[in-house]
Structure formats: C-alpha cells, structure tokens
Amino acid sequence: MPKVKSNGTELKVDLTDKEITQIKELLNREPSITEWGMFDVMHSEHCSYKSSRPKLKFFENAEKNYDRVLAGPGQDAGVIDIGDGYCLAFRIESHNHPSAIEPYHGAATGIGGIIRDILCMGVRPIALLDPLRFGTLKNNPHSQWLLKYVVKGIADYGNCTGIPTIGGEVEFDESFESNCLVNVACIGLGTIEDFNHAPSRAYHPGDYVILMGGSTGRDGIHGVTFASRTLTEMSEADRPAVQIGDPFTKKMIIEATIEAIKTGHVRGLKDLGGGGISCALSELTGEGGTGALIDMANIFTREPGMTSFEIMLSESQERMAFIVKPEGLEDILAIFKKFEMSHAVIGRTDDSGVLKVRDGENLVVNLPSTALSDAPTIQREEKSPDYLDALHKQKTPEPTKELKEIMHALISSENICSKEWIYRQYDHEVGVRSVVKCGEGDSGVLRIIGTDKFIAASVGTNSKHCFLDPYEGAKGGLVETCGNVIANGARPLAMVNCCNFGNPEKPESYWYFSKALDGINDFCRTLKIPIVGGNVSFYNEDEVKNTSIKPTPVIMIVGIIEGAENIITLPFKKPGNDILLIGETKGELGGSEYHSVIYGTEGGVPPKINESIIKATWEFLLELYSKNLVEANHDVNKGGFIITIAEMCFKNKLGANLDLTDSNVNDLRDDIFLFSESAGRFVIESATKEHDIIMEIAQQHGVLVRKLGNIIPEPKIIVRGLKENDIFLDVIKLKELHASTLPDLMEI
C-alpha cells in the first residue's frame, strides 16, 4: 500500500500513485492527514465504484423509460409507484467483509445500514430479506460458526427493530469458505405524498446541518477501505473496522426520521454508513451544489481524545445527517427531543462550493464539495478464464446409484434441504403484514394494511450456473427470482441487484462481472423490468489459496398481487387434483446439484435462457390466475422437478401418483430428465375438470404443458413411465431427510 505524509504524519492509503498525484494537483497543495483519510475512503472501490461504474452506466435510465419508477439508480433506494397512491422503496447491499471477520456484528450492522437507506426515501421500512453464502458445513466448524452468528446477528437486529425478515436464500459451496457473502435487502412502504416529502438535495445557503442518532466512536474506521481489499491482505488489526450496531436506537431513529420528514422542513438526508461523516457530508454538499462549514466541536463523540481524522472516518452506526431549512430548525429539534435522540447542529451550508471542517482554530478540511464524491473510474481488462472450455465439455456420468438413493441424497443436501433452522430464528410475522409464512411460498408476501393489495418479494441467483456461464447464469437468476414472485401470484415490477465478485484487477474476475451485467441488462430490457438500483462487492477472494468466490449477482424482485384470493401458495391442497409441469425439460445439468452432490463435479453446460419462452410462460400463468385455475404453484429450481413435487407434498402430508410416459419430450436419460435444472419451469396443482381449458390456454401462448399425474392422499410418490424401473418414495422419509440436515450440522 502507498504511503502519504502531512506535517510529519505518515498514512497508508489504498489510493494509486496516479490518484495521489491527481489529488495534489487538484488542490495545488499537500492535503492534511484528515483530508488524505477522506480521499482514501471516498475513492475506495466500496464508495466510488470506480471499477464498476463504466459497466453500470449502460443500464437503462429507469426513471426516464418506465412510468412507475419514481427513483432509480444513484438514489439511496429504488422507488416505484404501485398504484392507489402508494409507493414501494427497496434496496439490497452487501456486508461481506465485516461478516467474514465478525459475523454477528457484521451481519447486524448490514441490516442497520440498509434500513437507513430506505428511510432516506421518506418511507417506513417494513421487511427484510437475506441472501447468504457460506462454505460447505459438513466437518467445517468455521463455516458453521459463520452461519450461526450471521443468522443470530440478522435475527437479533431485525427482531429488535420490529421489522420482519420475510425471505432469503442460502447457498453452500467451497468457494465461499474464506469469503462468506452476507447480502441484506429491505423494503419500505409509504404514500406518494411521503415520497414527495423526502429530501430533494436541492439545498440553499444557510440551511442547518444536523447530526442525529448514535455517538461517534472509533469503531468502523477504515471500514470501506477494508471492504475494498481481499481478506487475505488483512490482519487482526482490521477487526475494529467492523461496526457495532444498536437496534433499539435504530427503532427510535426510524420514528424520529419519518416524523421529521413529514414536516417538509428536511431538504437533505443521508445515513452515515460506509465512509461515515466524510461520505455523508461530501455527498450532501457535492450533489446539492453547495458548500458547508462544519464545527467539529459540536460532533458528539463516544470516546475522549478523538482526533479529527478519527471523527471524520468513523463508521459508528445509527447516525443520520440532516439538511434542514432555517425556519424549520426548532420543529426538527423538538422532534428529536421527543424521541430522546441525541442530536447536534454541527454546521450550515453556504454558497462557497467548498466543504470546510473546523477543529478549534484549525481548518482541518478545506476541499471542493465535488472533490470527494466525484471519484475517478478505472477501465479494467477482461478475459474469459482458460478453465471454462474443459468444464463445459464435462458430461453427466452414468449413474452408479439407484434413483431412489439419489433422491434421498439430493433432498438432504445442504443446498436443497429445509432452511427452517434459519428462518425460525427470525420473527417473520412481526408487524401483522406477513401473509405467506416462510416455507409455504416461493416469495415473501406482505399485506398493505387498509387495502386488498399485497407485496411479493424474492431474492436469489445460482452461483454455480454463473460460474460456468455468467451471462446465462445472471439471466437465469432473474428467471428464478421473477419465477418466485410469479409462483405466489404476482407480476414482477422492478429489480435491484447485489453483484458479488472477486478482484476486479484480475481480468478473469472482471470478465465474470462484465458478462453477468450484460446478462442482467439484456434480460431486463427484453422483459421490460426496470433496474432501479444495485450494489457491487468486489475483492471477495483468498489470495493465499488463489481462489475466488463463484460469481454471485444476487437479484431482488418485487411484485404486486391484487386481491387476497389471488395469492398462490406452494403446498399441494387436494387429493385427486392434477399435477402439471409447465415448461420444457432439457439436458441441462451443468452446475446442477445432481452433479455436485452425487459426482462431486461442477462442469457441464448450464441452462440457457430464451426470453420469448419465459415471457410466454409468465403470461400463461397470469392468465390461469385470472381464471382461478391454479391451486398451488412452485417453481422448479435446484434438483429438478421431482424435488419440486416432493417439497409440495410435505406440509399437508400428501403424495403424488406420476406417469411420465408422455412427459420426456426430449427423450432424456431418466436421471437427466428427473434432475435437470432447466430454467423457467413450474409445477402447478389444478382441478382435473380444468385440464382441457388449461391445455387450450397453453396452446394459445405456445407454452409446453404436460400432465405428470395426480395428488393422492397417501404420503408417497409413485413414479412410473421411466425408461428403467419405477420409483416408490416415502414422503415422510423424504421430509425427515429434508428437515434434519441443518439441525444436525449446526450442533456446535
């Protein structure tokens, strides 16, 4: 790491030599040590997106091209108009590096940060989701420890704030051994009027700058530069870069902030997350087109003797910065007093275009307002990894186990087994909004109180598919996540993403990132799904082992369901009803759980995405819903459609009598047919009497539908019509295997 000096003090920085030279030329002087620290955090990858911005700029302008988008990329959260005077804000971010070092506080403060982003849009946070990635758990105490305390951190923080965690996903893979991924998402709900009251960042000279919330301490210093390096570059000395959260303070911050915004006196609002006061003030003044004079003596600190460097770079949690109209100052301060929130007027804006921070008689910061927020970009090289050709040529071996034995192994595998051990630690029903309980639907469903309108939300992607083909894998993540909300009865309305990748300085890692974004962009343009925000997390790799995480562009989708009667759930309902498979099953086992669990391989060709077929399938299902022809729906995901059917049997202890004679339209081998992970498929339950009308609608949409069999009252699955022997599966046995994996592994 380069070193800089100021008045005899030396500082290691993550800036490049070129950036150091440019900063000196911009200021025409040597920056103070505090200014060097501010440049260091604001020009870090985590804050400035200097590697990712060149690719992100190619996303569509969502606010310009979609009427329902109220706020798009670049805002604290995406916001969409969902009708009837309501708007929905949502965002997803990563807290990977802190969680890998200190899983409890790292995960908890990730939740705290995402809640503050939603607050900045003027709406109330109402739900959380948590897509996670860890190394394999079996015989791995380290991964077990990370999972245990990440889940506990999320649970404790979310439960204490009264915000339910309504969904998420977990993948286990050796590539996440050293770098777990802790992505957190939040949904906020409000009226259009609430959003219109949200700060505009159109400030005026003389506005007051107010700091509200927790005190400033030494925790979290260099948190963003810490997140802009690989973990193997770090040491125990980096542990203080992990912040400590306080969910009880956060609860009061939520109430105080919402009430303050409703007064109309708040012109600007920024949470103090990554980069702390440096980030908040530089972005508020830089984007607001103003300057400001800040008096450091008014910043309330937790520890004595803190230097200006420590105060400006601290990432202590539970803090918000407000820009307030002069005439509204007393009203805003009265609200903060009412909620017993610590607060201080720390300065005022001016028309200088310069951010100045005074520490006693010393002017320790004197920078153009845009100098920190307008960081340089870097054009990275990209190169396809040499190993992919060999991986793509791998074939599915001939099975050496009986299909029943394979089914037992898959249903109990870490990536397919029940995640109840995790979600039972979350209070996912607090707040009386949750409608579909975890495990009973493919997405979380929330009621909008006082209406007959419901929000469906899901997060996910398949890292193994993205590893083999980031372009198709990223599109597949969209298919899967959109499919989750569709399976519950909603139409996908908008998306945000959290892109987790390795070191962007390595051409192979940047190639994965670049191709994944191309896939997201192409799919969303074709399917008319606006991209309203996102987050990028780089440097998720272990340089000692020379390994990187599998590329993980996590997708978050929100949709709306009109009417309680249109909510579809996962479990089979009634014996005698038909079981239908929607979509074509191809020999697509690259990156499948079948390959991984049974053969220990990860090669092959992953599923390809045909957007026209995907769109037709969605429209077909939505038409079935409009005619009340679907009793249950579950998208086909990891393990293939036979796993999907088993999961639909569990809750009501029903069974399935299947005859697959006419369903294997591509004449696949039995194991390939059963365990293929072709994207965009669904298994639905419908009344037998509706079969002909469903097939007629399918023909109109050009969608392949095959009847697989019927639901039976006995808890068993009978599979006939295969090329080899029939299969007889005990649903109770499958359910026990499915439910016991995580509890057994997490006895630590």
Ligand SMILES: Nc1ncnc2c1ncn2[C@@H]1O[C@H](COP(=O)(O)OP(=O)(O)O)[C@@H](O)[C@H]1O
Contents of the next structure:
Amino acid sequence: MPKVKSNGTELKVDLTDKEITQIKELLNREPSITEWGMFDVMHSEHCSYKSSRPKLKFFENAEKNYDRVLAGPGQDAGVIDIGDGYCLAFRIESHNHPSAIEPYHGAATGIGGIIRDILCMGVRPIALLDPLRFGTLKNNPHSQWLLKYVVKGIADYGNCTGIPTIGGEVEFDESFESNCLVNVACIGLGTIEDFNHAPSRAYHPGDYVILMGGSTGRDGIHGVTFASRTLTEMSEADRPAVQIGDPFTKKMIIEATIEAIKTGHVRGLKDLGGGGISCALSELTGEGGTGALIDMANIFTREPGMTSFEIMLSESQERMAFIVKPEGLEDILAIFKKFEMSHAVIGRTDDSGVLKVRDGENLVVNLPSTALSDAPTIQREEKSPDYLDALHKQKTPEPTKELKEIMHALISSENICSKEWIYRQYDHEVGVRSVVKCGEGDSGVLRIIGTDKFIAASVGTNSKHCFLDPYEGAKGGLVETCGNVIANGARPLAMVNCCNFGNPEKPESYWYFSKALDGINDFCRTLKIPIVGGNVSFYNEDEVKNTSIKPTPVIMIVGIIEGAENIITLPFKKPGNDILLIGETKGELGGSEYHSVIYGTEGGVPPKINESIIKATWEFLLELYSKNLVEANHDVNKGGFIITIAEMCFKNKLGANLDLTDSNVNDLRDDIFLFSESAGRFVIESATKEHDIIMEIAQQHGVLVRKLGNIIPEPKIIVRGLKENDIFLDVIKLKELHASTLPDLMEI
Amino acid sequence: MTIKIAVIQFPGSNCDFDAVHVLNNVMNVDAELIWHNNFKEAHFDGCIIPGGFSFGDYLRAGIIAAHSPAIDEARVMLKDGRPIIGICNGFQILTEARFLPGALLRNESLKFICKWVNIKVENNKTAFTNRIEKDSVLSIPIAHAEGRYFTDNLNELEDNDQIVVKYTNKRGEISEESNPNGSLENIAGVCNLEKNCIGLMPHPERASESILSPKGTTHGKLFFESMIEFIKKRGF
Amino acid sequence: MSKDENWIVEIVLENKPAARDPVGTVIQKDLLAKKGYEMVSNVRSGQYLRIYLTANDANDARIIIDKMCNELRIFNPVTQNLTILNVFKT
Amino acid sequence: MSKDENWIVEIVLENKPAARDPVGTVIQKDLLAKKGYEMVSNVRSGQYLRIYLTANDANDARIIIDKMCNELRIFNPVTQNLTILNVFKT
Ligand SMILES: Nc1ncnc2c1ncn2[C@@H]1O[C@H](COP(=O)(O)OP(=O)(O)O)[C@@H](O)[C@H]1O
Ligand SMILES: [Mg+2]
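Same protein, different state: after the form predicted on its own, show the form predicted together with the ligand.
Expanding to the full complex; the earlier chain stays at the top.
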C-alpha cells in the first residue's frame, strides 16, 4: 500500500498513485492527515463503487422511467409509491467479511446498518430478510459455528428492535466455506409526506447539524477498507475490531428519529455507516449543494484523547446525523431528551460549498463538499473462465439409485430441507402485520394496516446456476424471486440487488459480475421491473484455496397484493382438487441439486430464461387469481416439480395421485423430467370443475399447462405414467426427512 | 364514558403499538400509549405492560423496567383492584416487580422461539379469563428467549389457583413435547392472589384477528374481552 | 472521614441448582462430543459484573455493593445466588 | 508423573476494552445512576464460567482451560478477551 505524509505523520492508504496526484491537484496543497484518511475511505471500493460503477450505469434512470419510483439507485434505499399516500423503502446490503470472522456481531451489525439505511429515508422499518451462504454443514464444525452465530446475531438484533424477520434464503456450498455471505434486507413503510420530509441531503444553509445516538469510539476505523480487500490480504492484526451492536440503542434511535421526522423540522437525515462522520457529512452537503462548519469539540466521544483522524473516521455503530431547521431545534432536542439519547449540535450548514471541521484553532478538514464523492472509476478487465466449457459438457449420469431413494436424498439435502431451524429463532410476527409467515408461502406477506393492501417480499438467487452461467443465472434469480411473490398472489413492483463476487482485479471474477449485471438489466428492462437500488460486495474469496466464491447476485423483490381475498398460500388444501403444472420442463440440470446431491458434480447446462414465456406465465397466473381459480401455489425450483408437490402436501398431511403420461412433453428420461430445474414453473391447486376454463385461459396466454393428478386425503404420493416403474412415497416420511435435516446437523 | 386503558411504553418495548392497535381497532376501547416516565394511574381503568425488550433485556429481562416510576404507579392500580396484564416482556417485568410470583428464565434450548402453540385455561376466574371456559384450548403465538417459568413455591401457586394457563397439545394434554421452553409444569401464565393481575408469555394481541392466525381463530381477543367485562363489572 | 478511593468489585450471579444452568450444560455436552476433555467433570455458568466505584475502603466498597445488589435486585433471589468474587483498589 | 488433583478454574469472557459493552452501560446509566448509586462510575459485564477438572497442577489446569475455550469457540478472540480469574484446588 502506498504511504502519504502530512506534517510528519505517515499513513498507509489504499489510493492509487494517480488518485493521490489528482487529490493534491484538486486541493492545490497537501491534504491534512485527517483529509487523507477521508479520501482513503471515500475512494474505497465499498464506498465509491469504483470497479462496479461502470456497470451500474445501466441502473441509473429508474425515477425517470417509472412513475411509481420516488427514489432510485444512489439513495440510501429505493422508495416506491404504493398508492393511498403510502410509500415503501427497501434495500439490501452485504456484511460478509465481518461475519466471516465474527459471525455473531458481524451479522448483528449488518442488521443494524440496513435498519439505519431505511430509517434515513424517513420511514419506519417494518421487516427484515436474510439471504445467507455457508459451506456445507455435514462434518463441518466451522460452517455449523458460522450458521449458528449468524442466525443468533440476526435474531438478537432484529428481535430486540421489534422488526420482524419475515423471510430469507440460505444455500450451502463449499465455495462459501471460509467466506460466508451474510446479506440483509430491510423494508420500511411510511407516508409519502414522511419521505419528502427527510431527504438525505442538506439543501439549506443555516440549518443545525445534530449528531444523535451512540458515542464515537475508536472501534471500526477503516471497516470499509476491510470490506474492500480479501480476507487473506488483511492479516489478523490489520483487521479492525468487529463492531459490537447495541440493538437497544438502535430501537431508541428508531423511535426518536420517527418522532423527530413527524415534527416536520428535520430537513435532512443520514445514517453513519461506513466512513462514519466523514462520509455522512460529505454526502449531505456535497449532494445538497451546501457546505458546513463542524466543531469537533462537540462530538461526544467514548474515550478521551481521540484524534481528529479517529473521530472523523470512526465507524462506531448506532449514530445518526440530522439537519434541522433553526426554528425547530428546541423541539427536536426535546424529543432526543425524552428518549434519553445522547446528542449534540455539532455545527451548521452554510452556502460555502466547503466542508470545514475545526479542532480547536485548527481547521483539520477544509474540502469542497463534492470532492469526496467524486471518486474515479476503474475499467476492469473481463474474461470468461477457461474451466466453463468442460463443465458445460458434463452430462447427467445414468441413475444408479431408485427414484424413491433419490427423492429421499433430495428432500433431506441441506439446500432443499426445511429452514425452520432458522426462522423459529426470528420473531417474524412482531408488528401484527405478518399474514403469510415463514414456511407458509414462498414469500413473506405483510398487511398495511388501515388499507386492503399487502406487501409480498422475497430474496434469493441460485449460486450454482450463476457459477455455470452468470447471465442466465442472474435472470434465473429474478424469475425465482418474482415467482415467489407471484405464487402468493402479488404483482412484482420493484427490485434491489446485492452483488456478491470475488476479486474484481481478477478478469474472471469481473466477468461474472459483468455478465450477471447484463442479465439483471436485460430481464428487468423487458419485464418492466424498476431497479431501485443495489449493493456490491467484491473480494469474497476463499482464504485457503485462493478461489472465488460462487457468484451470487442476490435479488430482492417486493410486490403488492390488492385485497385479502387475493392472497394465495402454499399448502394443498382440499382432497379431490386438481394438481396442475404450469410451464415447460426441459432437460435443464446444470448446477442442479440432483447433480450435486446424487452425483457430487456441478456441471451441465443450467436453465435458460425466455422472457416472453415468463411474462406470459405471470399474466396467466394473475388472470387466474382475478377469477379466483387458484387454491394453492408454489413455484418450482431446486429438486424439480416433484419436490414442489411434496412440500405442498406437508402442512395439511395430504397426498397426491399423479399420472404423468401426457406431461413429459419433451420425452425426457424419468429422472431428468422429475428433477429438472427449468425456470418459471409453478404447481397450483385448483378445483376440478375449473379445469376447462383454466386450460382455455392458458391457451390464450400461450402457456403450457398440464394436469398432473389430484390431491388425495391419504398422506402418500403415487406417481404413475413414467417410462419406468411407478413410485410410491410416504408423505409423513418425506416431511420428517425435510424437517429433521437442519436440527440434526446443528444440534449434534 | 369509555373505558381507558394505558399501554405503557418502556425504552425497548416493541409490542406496544400492537397492543394499542388491537385495543383501539379490534376491541374498540380507548387505549393510549404512554411513555413510562409520564404514566399517571389515576386516568386509567386498566393497564397493559406490553412485550419487547425493555432496556434491551440487559442484566435480566424485565429487571430494569421494574424499577421505573411507571411500576410505582401501576402498584397503586394493583392495590386498587384494577386489571393489569403483562405480556411476554411485560410478564417478566411484573415478576421482577413482584406483582406476580416466580421468575422467567432463559429457554431450555437457549434459543429464541417464535411459534404458535396451544394453551389450556386452568383458571377462568381472573380479570383476563372470565370470558373463557375452563379447560378450553387456545391457539396463540409465543416469541421469547426468556420464558421458562420457574418458582420455588409451586404448591402455594396451585393451592391459591394462581396458574392461569399451561402449554398443552391440541387436545389439552400436558406433555413434555408441548412445553416449548422448559417451563415448570408447562406454566405459560400466572396471576396474583387477588386475580386482577396476570402475566402471559404468549401474545394475545397477535392472536386477536383471524387474518393473522394460521387457523383463522381469534382466541387472543378473549383475554381483552374478559378485561373489558371485568372493568364493566367493577364500574368505571 | 471519606477517602474516596477508586475500587473495583467483581460479582457473579449464578442460577440456583433448582433453576438449572442450561449454558453450563451445553458446554459440557459439547465437551463430551469433543474427545480429549475427559478431565473436565463439570461446568457452571454465571453472569459476571465488574463494578467501578469510589469508596472509603474495601469494606465500604463491599457494603455498598451488597446493599445495591439487594436493594435493586441485581440478582433475583428466587432463582439466583450472588457472590462477591473480589474487591480491589485500582 | 501425573498427580490428578481436583482443580477449579474460574474464567470470565468479556468484550475487549476498546469495544462497547452495552449491557454494562445500561446497568450503570439506567439503573444504578437513577437509583442513587452515583459512586459507581462504570460497569462492565461478562460471561463467567467455573470449570471443575483434574489436572497435574495449577499451570496444567490453566493450559487445559485456555485450549478448551479456544477449541470449543467458547469465546471469539476477535471481539472478546478471556481472563482466568482464579485457579484453586478443591
Ligand atoms: N435465512 C432465512 N431466514 C428466514 N427465513 C428463511 C431463511 N431461509 C429460508 N427461510 C424461509 O423458509 C421458507 C422456505 O424457504 P425456501 O426453501 O428458500 O423457499 P422456496 O421454496 O421458495 O425455495 C420461506 O418461508 C423462507 O422465507
Ligand atoms: Mg419458492
């Protein structure tokens, strides 16, 4: 790392020589050590998106292109108008590196951070979701330890703040063994008026700048630089102390902030996350076109003797910055006093366009407000990995096991089994909004009290598919998460994403990123889904093997359901009803669970996405909903449609009598047909008398629908009409296997 | 005149808004959210200590809130015979404040547990169960990490009819499998000697609207209906 | 005459045997699963607090903490025992 | 030659000094200070464990416990410190 000097003090920075020269030219002088530190942080990959910005350009016009988008990428969170005067804010973020070394506090402070992002859009955080990736659990105490404490960290923090964790997703794969992924998402609900009250900008000169919440300590200085390198590059000693979260203080911050916003006196609001005060102040003033004079003496610190460098760069948790109208100061301070939150007026905004920080007599920071946010971008090289060709050529081996045995192995595999062990630890009901709860549907559904509207939200992607084909795989993630909200009756409204990739300086890693973004972009444009935010986490590499994680562009979708009667749930409900498979099953087993669980391979060609068929399928389902023709719905993914059907039997202990004679339209081998992971399919339950009308609507939309059989009251699944033998499965046994896998692995 | 219920908001309460919502919008009484330092008992016919993590549950769930001035006010209500219910963290606060006997310890599994359970009504002569038939089995959710009920004086509780509800299976049978947290004798809720104050680990406010309930039931409402009935009988 | 010296008092709150000790039990279970710790026969857990205070002398410090713990129910007498581990000057 | 004596080791796991301790802070600020215990300036909290084991001598006992805490991940050195409070023979 290059070193810079100022006044005899030396500092190692993560800036390129070119950046260093540019900074000196811009200021026309040697920056102070504090200023160097601020540039270092703000130009880090984590804050500046310097490698990813060239690709993220595609995302930049959501507000212009979609009326419902109130805030798009670039803001702390995406915000959409959902009618009746309400808006939703949502965002997803990664907290991978801290969680990999300290799963409990790493995950907890991840939740803390995402809550702040939502809060500073002026709305109340009402739900959390947690897409996770770990190494496989079996015989692997390290992965078990990570999962156990990540879940506990999320639970302790989310539960205490009173924000329900309404869903999530988890995959287990070797590539995440030392670099697990902890992504966290939050949804906020408020009125459009609340949102307009508190932009994360300081537009007006003369306003007070108030710091509220926890005190500023020496912890977490340079957390963002940590997130901008691989774990190996940072030796134990270099690693900043992982932050300790304080959910109780966060809860108080939420209540005090919301009460403050309601007064109308707050004119700007910003959370202190990566880069601490530096980052918050430069964004507030830089983007607001103002400047500010801050007096360091007023910043309350946890320990005596902190230097201006430490104070400006501290990433201590649980702090917020408020920009307050002069006439509102008294009222706002009274609110902070009521909640007994530490706070201080640390300065005022002005029209200088310069951010100045005074430490006694000295001006330790004196920078144009926009200087810090203008980080240069870097055009990275991309190259597709050499190993992919060989992987794509791998074929599905001839089955050596009975189909029934395979079913048992799949239903109890780590990636397909029930995730109840996780979500039981989350309070998923606080707030009395949770209508479809964890495990009852593909997405979490929340009511908006006082309206007849419901929000559905889902997160996920398939890392194995993305590894084989990032372009199709990223689209597949969109198909799956959209499919999850659609399965519950919702129309997808908008998306945010969290891109988890390897070292962008490696052309292969950057290629994955680049192709995944192309996929996201193309899909969203065709299906008219606004992209309202994202987060990029690079440098996720396996410390020991020096290989990258499987590329994981996690997608988060929110959708809206109008009317309680339009909520659809997953379980089969009534014996006698039809079981229909929507969508075409092709021989698409690349990166499937079938391959990895049964044969230990991960090659083949993963599912391809055809946007026009996907769109037709969605419109078809929404039409069925509007005519009240669907009793249950579950989208098909890992393990194929037979796993989907089994899962639909579990809750009410029902069974299925299937005859597949006419449904294998591509004449596939039995195992390939059953376990294919072709995207965009659903299994629905409908009344037998509605069969003809459903087929008619399907034809109008050009969607392939096949009746597979009927629901039966006995808990067994009978599969006839295969090329080879019939299969007889015991639902109780399958349910037991599905339920016991995680507890058995975790409670040794 | 309308019935006035206080929902006391401690720093860290998080089921406070939920309780207010149910009382105002489902039960149609006049509930008010009151910051713990501002609570004045004289204005209210009853009070609810809601769930959450008062003071972060730091040191021990409920202990710091039990020292709040709001509890001194509530003590006046208690002596006066007005109804008081502590739900989840509220129950923990009321045991720490010694309104109720026993203590709530960390769940046997050491994990937070959020799920719907069945409870059986053992005593229907309290301010919060007078509208429920004895031995009825109710469907209601729990969500806690410190809910393992313990007392060193079980006989006294039994002799005085202070056990209000117990965790059971669907059929109302008390078994180890139906005990979610290791509570002594499957105890899920208790009351004081006078029966005007109860503590419940399960959350009735989450089980008062059919849309929130997996089975479409509204058993939680019964506790609030009983409270209203109790207040009406006393006169307000 | 007050001397107002700086003292540290270390206390531990433990569950009474009847209230059980799941934390200790879990650690012990983990130990059994891991071979090589047969020499450990028992583990008990508790909550530790280190309290910094001014007091006249060690005895005074002890009295203050003792009174505080009882008065504020720092430990719950129904379920817990309190031990003052150490009192020392800083 | 092994003597196999019975030992007790008392340990405390707590957040590193530079890290926050929300539990201790809340106890001091929201309980002690409000109830008249202004002489208490600070509280730090931790997890206490008392471990019963057989060992050759005090030093041996210490080494076993240190290894055990690391191996069972009873604490995480990234955020916590382990202190052996006392080692004594029973
Ligand atoms: N990490 C997690 N946190 C919370 N809930 C989870 C998590 N992983 C899975 N779930 C929940 O478990 C249920 C099943 O999840 P999953 O198997 O991913 O769904 P799908 O059938 O759509 O693939 C959903 O309700 C989901 O929200
Ligand atoms: Mg799904």
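Residue numbers count along the first chain shown, from 1. Note that the structure is a prediction, hence the values are computed from the model and not measured. Rigid core here is just the name for the largest C-alpha set that superposes within 1.5 Å across the two forms.
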Fill in: CA of T9, rigid core aligned, shift of 2 Å or more between these two forms
yes
Worksheet item: Would the C-alpha of I693 be classed as shifted by 2 Å or more between these two forms after rigid-core alignment?
Response: no
Worksheet item: Cα of E724 displaced 2 Å or more between these two forms, core superposed?
Response: no
Discussion item. Please report, in Å, how much the Cα atom of S32 moves between these two forms when the rigid core is superposed.
Written reply: 2.3
